[in-house]
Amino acid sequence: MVSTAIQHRYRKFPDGFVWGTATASYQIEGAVSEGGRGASIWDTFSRTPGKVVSGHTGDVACDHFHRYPEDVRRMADLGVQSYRFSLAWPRVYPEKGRKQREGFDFYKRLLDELHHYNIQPAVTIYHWDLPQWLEDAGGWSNREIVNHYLEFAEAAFLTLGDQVPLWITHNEPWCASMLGYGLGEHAPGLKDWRRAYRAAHHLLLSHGEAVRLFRQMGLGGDIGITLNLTPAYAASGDPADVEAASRQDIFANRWFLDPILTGRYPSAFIERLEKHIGPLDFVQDGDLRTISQPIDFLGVNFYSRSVVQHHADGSLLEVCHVQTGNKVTDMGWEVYPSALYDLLKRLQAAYTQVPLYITENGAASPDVVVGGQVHDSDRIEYLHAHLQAAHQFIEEGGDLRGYYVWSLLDNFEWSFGYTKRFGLVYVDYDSQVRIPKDSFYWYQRVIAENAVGRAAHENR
């Protein structure tokens, strides 16, 4: 029997709550020209020089097309419940009209090994790497993409549908549309602000058309959206930073969780925004309803949070980020955990009632391996503040239904390329060597725990 001292260490979570890690498609698979695959945004984007670090690309990552038979034993030994994955769009439809079968044959055989372990799959429908072909018919801006989108939805729902629990439509549309189409630090790697909105306006519609198809379909299951959410702070209690810390608000979050969620956009930011890149005309009669089709969860991605004061540059946002002096991952991003906590009470008080999960949360470290070993004290520290901050949400009664770490395995980290390490599992890029950080024993305890210590070390 374990003592009343030991149990007032621990913070247990919930009977049931779900214990995953996350990974993307491109990012891990690679076998870039195998089975079928057609090109990709991020192949070209990798490939064009000096958008990615040291010219990485994704050929090779992981190589879990592969060797996904050990990493999906690498996930039973870490007892993780479900696993996050996300569907290459350009292994499914490589040229436009044409179905690969082969595509699809790949996430069969993953799925079948999941099921062996009792592991359940949250499928992420979209995570970026959009065909080539649809991006060479103007990619997220052109309305037309919808209609592909829900085809390849389609095709996924009723090729896996029996075996998937938990549906994700889009990973974090706000990268996909202002880092690609706006920022030019993703691919496709334009810098146009008006086509940056049109491709989120694009995104979220497809996300509510995809929602409806599911609902028309039967299918059993639930299904939602992963929104990646950055709580933006005001560098001061000056008026002028307090709105500056708003426009960055709905720059970063409610300009995708308010159509979700609300049915509508922010009208605070609409008439600023139409002075920047034209009157919003991509936006018809009909389509808010759709993006607002009820969900049956919100994922959450949380890493950081911002710290900004009013710059007035005669920019869109007119903000400076500030820089706290606060202890940052390797991305250079502020270490906040009480921040997570902040967001999650405010979606709950504010936004909706539907379950939460977090669907990514991770930090990226300098790790090196030492005598066969990669000791990442940092990430366990990161990682350990988080789920307190979980926990404390969840004591207070907040629906929060699970968390998955970014990520399982070290992977090609976009633009910054084999640069940053994220994962649980330190991966040798030459010799495919996977290597169990100490993070990896750690989070194991977590799981088998169904609990987190309140210090870090209570869980090794």
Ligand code: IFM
Contents of the next structure:
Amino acid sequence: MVSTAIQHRYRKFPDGFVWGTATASYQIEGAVSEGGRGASIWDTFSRTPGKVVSGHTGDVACDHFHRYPEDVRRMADLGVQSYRFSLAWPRVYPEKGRKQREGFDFYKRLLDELHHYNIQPAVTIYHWDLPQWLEDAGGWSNREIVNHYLEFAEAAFLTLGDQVPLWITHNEPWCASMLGYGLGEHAPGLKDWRRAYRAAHHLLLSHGEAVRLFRQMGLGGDIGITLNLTPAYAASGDPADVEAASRQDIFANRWFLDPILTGRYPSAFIERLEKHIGPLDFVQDGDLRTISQPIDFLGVNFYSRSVVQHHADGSLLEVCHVQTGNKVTDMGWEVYPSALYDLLKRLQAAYTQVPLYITENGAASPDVVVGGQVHDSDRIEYLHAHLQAAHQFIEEGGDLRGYYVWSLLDNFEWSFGYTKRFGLVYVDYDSQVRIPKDSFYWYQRVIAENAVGRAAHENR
Ligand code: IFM
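Pass me the form predicted in complex with the named molecule as well; I've looked at the form predicted on its own already.
Next comes the full complex, this chain leading.
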């Protein structure tokens, strides 16, 4: 029996709460020319001078394509009940009009390995590695892509469906559209806001179509989508700043939340948006009904918040971001865990009663190996504080079913290449040796106890 003193020191999670870790294909697999894989937009982008720090590419990454048995063993040692990973579309459709029968073979092997250790897969269909041939045809800004995505999703459902209890149609469509087609910081690296909003719409439409197809196919398991949500706070009580925060919120969060969960785009922003990008004539009759197909859960990726002021510069948003002076991670992202609590509360109060999963949460830090160990106490503090926030939400009746740390391994952090480390496991990219960090052992204790201590050190 657990003593009262221990009960007091620990915050218990509900029985059946799912503990996991997450990764994505391009960030860890490597083997970009193996098994007949075609090129993805990230192969192209990372080879374009100046796009990724130090010209890093995902060519080898963590060599997970070959080392997955070791990585799955490590997860079993960690004790996670679930592993979230994504499928590389260019392995299945390497070039226009060609489907590769062996395209899913790697994932079948991976699923077998996970099954062996009783780790449940959570599969993201699209986590940004679009086949280059599809981008050449306009990528996400061409409505035709919805059919191609559906073909890929159907192939995935048919091939892997009986072994996958949790499907995620898309990871962070905000990044795929706004960073990829608007800000140009991610592949394909375009700076065209009209294309960015078209891309966002087609990503959402493909999500809705895939959910519809999943239901028609009568597959077991649950299906949802993962959004990166970054709550926006006003830097002051000045009404202009409050308005600015509301615009930032629409841009970062509501442009995706509202259509999926309410079947409407936020009307307050449409006039302003149309002044900048022209009419939203790419939204066709029936699209919003498709996009708002009922989902089984919502995946939330949370890292930080933004704090903004009004800034009259004639741009679409007219906001400027303010530094608060609070602690930041190695990404420069403010550590502000209570925003996670606020966000979860808001989601269930204003949007949906479907179960929530935190499908990513984690911190980058400049980890170093000292005497064969990695002492990443900042990451432990970060995870601990966010789990406290998650626990408070659950304690107050919130329906949060699981939590996935980003990430299992240090990996290719997109335009930052290998310079940002998010892993519970350190990767030496020259030797591919893996070293579990202190946070790995800390998270192992959290999982084993199904609880977080009131102070981070209590799980050490
Ligand atoms: O590495 C990314 C991941 O691919 C998507 N979510 C945020 C992570 C950290 O930036």
